[in-house]
Amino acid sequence: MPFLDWVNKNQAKAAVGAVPTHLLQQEAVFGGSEDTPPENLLIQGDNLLALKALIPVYAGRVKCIFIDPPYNTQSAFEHYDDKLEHSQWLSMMYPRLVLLRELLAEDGSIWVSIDDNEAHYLKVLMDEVFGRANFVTTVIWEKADSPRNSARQFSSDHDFIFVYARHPDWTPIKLARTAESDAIYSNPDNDQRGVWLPGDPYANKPYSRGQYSVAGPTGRIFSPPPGRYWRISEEKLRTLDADGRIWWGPSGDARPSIKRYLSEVSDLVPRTLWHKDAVGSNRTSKNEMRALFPGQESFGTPKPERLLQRALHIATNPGDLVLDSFLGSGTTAAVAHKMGRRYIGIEMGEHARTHCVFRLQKVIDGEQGGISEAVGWKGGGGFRFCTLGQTAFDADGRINPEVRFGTLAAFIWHYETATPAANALNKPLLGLHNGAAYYLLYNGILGDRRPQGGNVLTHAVLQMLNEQYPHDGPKVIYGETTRLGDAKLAAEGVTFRQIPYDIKSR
């Protein structure tokens, strides 16, 4: 497979491992209740740092990623820089795509909106990061309502949305049928089973049905044309004909057609051309922004809510986790909120507070713009607003005292297994993976901070672990230090790892 090369690519690849792990610092909670704090997150900060901060807890858990990164159009917008040299843009995107891939669930998909300026370079870059076999499709979004006669060469009517899956067997969720899609069905013979479509009886490849000829009601003989074959056997055709499921035309002398009844067809397979009348246009999104932010005109390139609604319908179910690391004005989070999806949104600068927080508060209050009426949105829910706090490890690898047990446990579990934790990390036994049990002694998890217990592996602590969290197999135990010798550890099947020295920041 060909790879894309550019100036400073090696530095961009190295940047992935060099990103420090920061702690998320909760600043405020909007909506929800004390009994059920909201799971949704809005993070203010550099999305590269924020993505790395999310990995210990959310790796492998995000069902759908939708991002609308700067298009590198060589123009400048008020709230983000969209004027980077091409190699700088690629170096900006590469480490972020790598971290996004780590966050994507096994049955997840990523959707990236882009235009002609970087689309073809981005396609090759995503082939490299996500695997060419995992490319699903390119959606064409008709974004323009009318031509721009001031354009120097062509008036651009569309943007691209690249869709990749975590695995090639990913299956999209079908779309509900519409009056337009059903209008092509009719019932010229007043069939009691309802309206139907005529289906082609011939196929372009043999189905082992034989090359037979059949006579119609008027005696006219029908055979497949050269290079084509019957789709069904002669016996099956006769059976369907006896049941009134073959159409020979109004005079009985037309080529046989197999009836496909509307009552028997499923919902619609998504198509790749998304018309503005169905999902909105740039004008739609600008009108939505004007209603939300009166008097403000500079919004960059927001997407209409209906466009996000279709993408999230295809890629997620209610309760699934959605991530947008270029949140912009907050559209992805607002639509996910209204559709009953969980979400994480990341946006840098004061724009996160002045636009994203403000917009999501209006969603909680039940604002009726965008898709609200279509989904029956009445308000409710909530989100947590966080900023990037201190790093989890200092330059010498020591653990920040602010790191709590659950944070370090999630970090260790992901470092050891490269998988998300399957249970709440609130006890010494973190879980089982490939036959081994993983334990963490830290932050007084045993209720005893003395050297003889708590964070130090002693004979008494090991006995307690064996009694309360037994495992008949290899054990990996993290702690401050151990009082057990190598012979005892080997006899107990224990591999001891000292924190912080045996924890490597990925």
Ligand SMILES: C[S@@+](CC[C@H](N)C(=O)[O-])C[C@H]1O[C@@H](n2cnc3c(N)ncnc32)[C@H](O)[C@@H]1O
Second form
Amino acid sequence: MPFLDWVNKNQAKAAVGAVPTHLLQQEAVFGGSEDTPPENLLIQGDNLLALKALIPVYAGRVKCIFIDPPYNTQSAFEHYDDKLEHSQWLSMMYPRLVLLRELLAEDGSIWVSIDDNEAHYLKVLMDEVFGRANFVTTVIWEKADSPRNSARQFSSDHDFIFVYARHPDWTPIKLARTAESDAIYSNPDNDQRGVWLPGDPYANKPYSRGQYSVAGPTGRIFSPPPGRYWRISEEKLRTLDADGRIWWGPSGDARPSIKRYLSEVSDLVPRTLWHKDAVGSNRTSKNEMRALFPGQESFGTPKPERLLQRALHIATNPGDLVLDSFLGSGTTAAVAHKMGRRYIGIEMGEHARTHCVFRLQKVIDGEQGGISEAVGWKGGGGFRFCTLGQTAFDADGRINPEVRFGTLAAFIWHYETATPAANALNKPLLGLHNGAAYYLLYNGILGDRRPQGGNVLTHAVLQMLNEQYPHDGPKVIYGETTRLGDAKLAAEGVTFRQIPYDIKSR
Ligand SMILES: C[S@@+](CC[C@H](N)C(=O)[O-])C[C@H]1O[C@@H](n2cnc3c(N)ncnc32)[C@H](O)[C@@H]1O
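Provide the structure of the form predicted together with the named molecule, given the form predicted on its own shown above.
The next block holds the full complex; its first chain is the one shown before.
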């Protein structure tokens, strides 16, 4: 397979392995309740670091990634610069795509919007990262309402959205039928089965055995034109005709058609041309932005909510996890929230706070713009707002001594259970999950303030845990090392996990 090459590609490849693992620092929680903290996550920070921070917990868990990265239009927006040299842009995208792939579930898909500036280079790059066999399609989104007559050569009316699956057997969820798609059905013969469409009786391939001729109600004889074949056997055609399922035209002397009843057709397979009337245009999103942020400039080119709604409908079910690592003003997260999907959004700019937090708070409060009415959105739910905290490991691969107990505990809890911690974690017993108790021995949590104090699982420490935090069931204990042998651990129902190795290994 041909690969794309560019200046410093090797460095871009090496960059993936060199990204340090940061711990997430929770800044605030919006909505949700104390016992069930919201799973949705908004992270402010460079997405290269943020994606790496997500790997330990979220690898293989994301059902749909939708990203709208800087298109490299060579313009400088108010909130971010979109002006990289082409090789730099590829070097920016490469490690991020590699990490995104790691996060994608086996039945997941990734959607990337882009325009002519970098689209064709991105396609080849994504073939390399995701596998050419996993390329699903290019969606063409009609973004312009009217032509831009001031354009020097062509008015650019569309963006591309590349869709790749994690595996080639990925199947899209079909779209609900619309009044428009149903309007082409009619019932000229008052068939009691309802409206129908005439279906072609001929095919380009010989599906049924034998070429035959058939006489219609007026005696007129029909057979397929040269190079075409009957779609069904003669016997099947006669059976359908006897059941009133063949249409010979209003006078009974037209070529037979096989009736396709509206009541028997399924939902609509998604098409690749997405018209502005169905999913909104750049003008739609501008209006959505004006309503959300009155008097403020919008930045970049936010997408209309209906565009995201269609993508998420095709790629996810309620409850699935959606990720956007170039969140902009938060459209993907807002739409996922209203559609009952879980989500993670990453945005490095200050607009993570000014726009994303603000917008998602409004969504929780029942904001009625965008797709709200269409999905019956009434408000509710919540999200956690995080920044990037300390790096988890120091240069020697040991836990960074700056990392505090609560931060490491929250990381381990999330890592083990894939659920956010409900309370502030400030004791060795982090909590119970699926019948197992999780403990952490770190930074002198047992009272000994020396760095190593109490971080080793000895007989005495285990006895103390059993007395102070008893649990009648399996226990998972994290610590620096253990002095207990395998037999003792097994007898006590303890699985010991060594810091940092058992954290880094995933
Ligand atoms: C085109 S905008 C996305 C608009 C978004 N789809 C919406 O509807 O609002 C691209 C965003 O990516 C952000 N971005 C660019 N590089 C980033 C990085 N390395 N990490 C995180 N965000 C980044 C920019 O700040 C910008 O807000």
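The model shown is predicted, which means the values in this text are computed figures rather than measured ones. The term rigid core refers to the most C-alpha atoms you can superpose between the two forms while keeping them within 1.5 Å. Positions refer to the first chain, counted from 1.
- With the core superposed, residue 407 shows a C-alpha displacement of at least 2 Å between the two forms.
- The Cα position of residue 45 differs by less than 2 Å between the two forms after fitting on the rigid core.
- In the core-superposed comparison between the two forms, residue 108 has its Cα shifted by less than 2 Å.
- With the core fitted, the CA of residue 480 sits 3.9 Å away from its counterpart between the two forms.
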